[in-house]
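Presented below, as structure tokens, is a lone chain in the form predicted on its own.
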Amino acid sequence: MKRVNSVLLIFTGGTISMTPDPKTGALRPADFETFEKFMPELRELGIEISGIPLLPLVDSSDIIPEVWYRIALTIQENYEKFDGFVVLHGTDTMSYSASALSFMLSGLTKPVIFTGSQIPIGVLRTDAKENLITAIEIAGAKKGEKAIVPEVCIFFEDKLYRANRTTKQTSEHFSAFESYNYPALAEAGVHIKYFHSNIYQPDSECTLRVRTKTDRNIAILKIFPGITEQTVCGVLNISGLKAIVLETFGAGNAPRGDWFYQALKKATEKGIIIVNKSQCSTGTVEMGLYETSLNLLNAGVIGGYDITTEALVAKLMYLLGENGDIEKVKKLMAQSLCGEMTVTP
């Protein structure tokens, strides 16, 4: 007899997880109890599905790495016991928090798919039951004993992307994410079609480590004409800095004016590792290629390629937290960890 294959939702919060207080018509968090209520749907899939919530359910504005060690810990603890996994998170923050879950899931080989919605779940016109239904599907699908999708994911409206690679790029739409440098996983249409040759696969001998030492002492620094040294300076001499994320102009270009380079060189020979990311919804960084950036590379910033910045926000506390060497970190920025980036010579 086929054995039915079991997924296990967790809860976090966000408006999914929402549903109207039948007197009040609030919104309140709901349980799991209350989703198979409101999606009885969830009984007719042919997959065992249990939930557990990491109370308190927060909103995804709320979210910080505490959460991201809790649901790492979750799945590590219920990871012989289920075939994929399905997280439910606000839309806010989501691509940080599943960017962070691909680093410190090192050697996974089963689905880890992210999913909100828009609209609560006990609204008559929510995207939430599709969304929920489409993605237990994708972490219940196998080939023969192989998880088809075994990375983290997100999936929502009708495309399933690297969790890495997105972006939230609506808070209107139904399509809320986007992907811009890497193609998607998978398209649910009458048909979920999956395009192999997009998504990851891992050593089938691979053995699931979970790291979850993360440091914050980091910032995120937005160069616009006109900026000034007091600014920059008052950035890069935050207490206890250790990187930088540099948003740059088009292909990795900075103002050229000496006070800036100073600024910055001064700043690496600290040891504060500057990692350069285009303002640039799609490209990559291109150290060099223009005068512009040369004194930015000169000045020993790291060029961050196509990199997102929501994964390159996780990527900087997942190194620093696991390492306390900062030339390790460095070089490791430098290369492509879990598909997070598109590494060109």
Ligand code: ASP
The other form holds:
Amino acid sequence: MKRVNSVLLIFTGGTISMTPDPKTGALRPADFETFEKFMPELRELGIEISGIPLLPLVDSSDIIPEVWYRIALTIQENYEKFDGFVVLHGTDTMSYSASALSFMLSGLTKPVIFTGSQIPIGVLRTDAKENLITAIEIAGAKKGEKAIVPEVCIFFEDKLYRANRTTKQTSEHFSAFESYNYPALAEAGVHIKYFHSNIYQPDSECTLRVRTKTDRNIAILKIFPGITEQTVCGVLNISGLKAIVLETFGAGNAPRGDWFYQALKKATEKGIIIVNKSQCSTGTVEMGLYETSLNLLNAGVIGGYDITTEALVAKLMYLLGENGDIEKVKKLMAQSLCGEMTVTP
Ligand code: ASP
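Shown: the form predicted on its own; wanted: the form predicted in complex with aspartic acid:
Next comes the full complex, this chain leading.
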């Protein structure tokens, strides 16, 4: 007899689980029981579903790396019992958390699908039910003994994306996420259509390894025309700083002023890792294409290719947490570890 597939829902909060505060009317996470009353219809899916709330449920603006560890450890503890996992999470920082999980869970052979909603589950026009039902179907989908999507992903509205390629693109429309530099892994219409060639296929023999150490001593420096030396040096001299996401123009370009070059060079010589991330959503960083990025190369800045800021933040925190050796972190920053960027020659 065919075994029924099983999926574990891990609740962290977000709009999907929110109700209005009776006094202020502002949305805040409800208790788990309020959410659970919407569960019975999910049982019609023919998938065995269980749920674990990570209390307290939070608005995802309050998510901190400790919540990432708790998600990772919950998956590890339940890995053998379930065919797949759905993480319910607020949309605001979902791309950061889902990216972090893609680094923390190595050797993954089962789906971990993040989803949420733009309207709470109890509201008539909610997008929660469709998102949740399809995310559960994808998390439980198998071909023979193998999971169809053995990756950390985000499912939202009608698209399944590799988590570490996503960005929240709208707070208005139901299609909250976009993956600008990597195609969708699946599309849900009348049927769920999987694009197998876009999906990572791990060796089915690999075993899950969960790594949960992170280091938060990083910063994002977004440059703009007219940025002052005081601002740049203020960020580069933050005490304890280990790495910077440098958000540059176009294909990775920055002002050519000598003070800028000297400030970056001094920082990299002190061992601060600086990664060049373009402010453009699509395209890749090409260090040395223009004179305005040659200086960065000479100052010891590393190119981030087409990675998202969300994945870059998660990758830096994860690599710095796991490695004391700065040279090793720099080497790994230039490699794609789990499909988070396209490394071009
Ligand atoms: N503020 C909410 C959150 O990120 C927004 C949402 O879930 O859509 O938790």
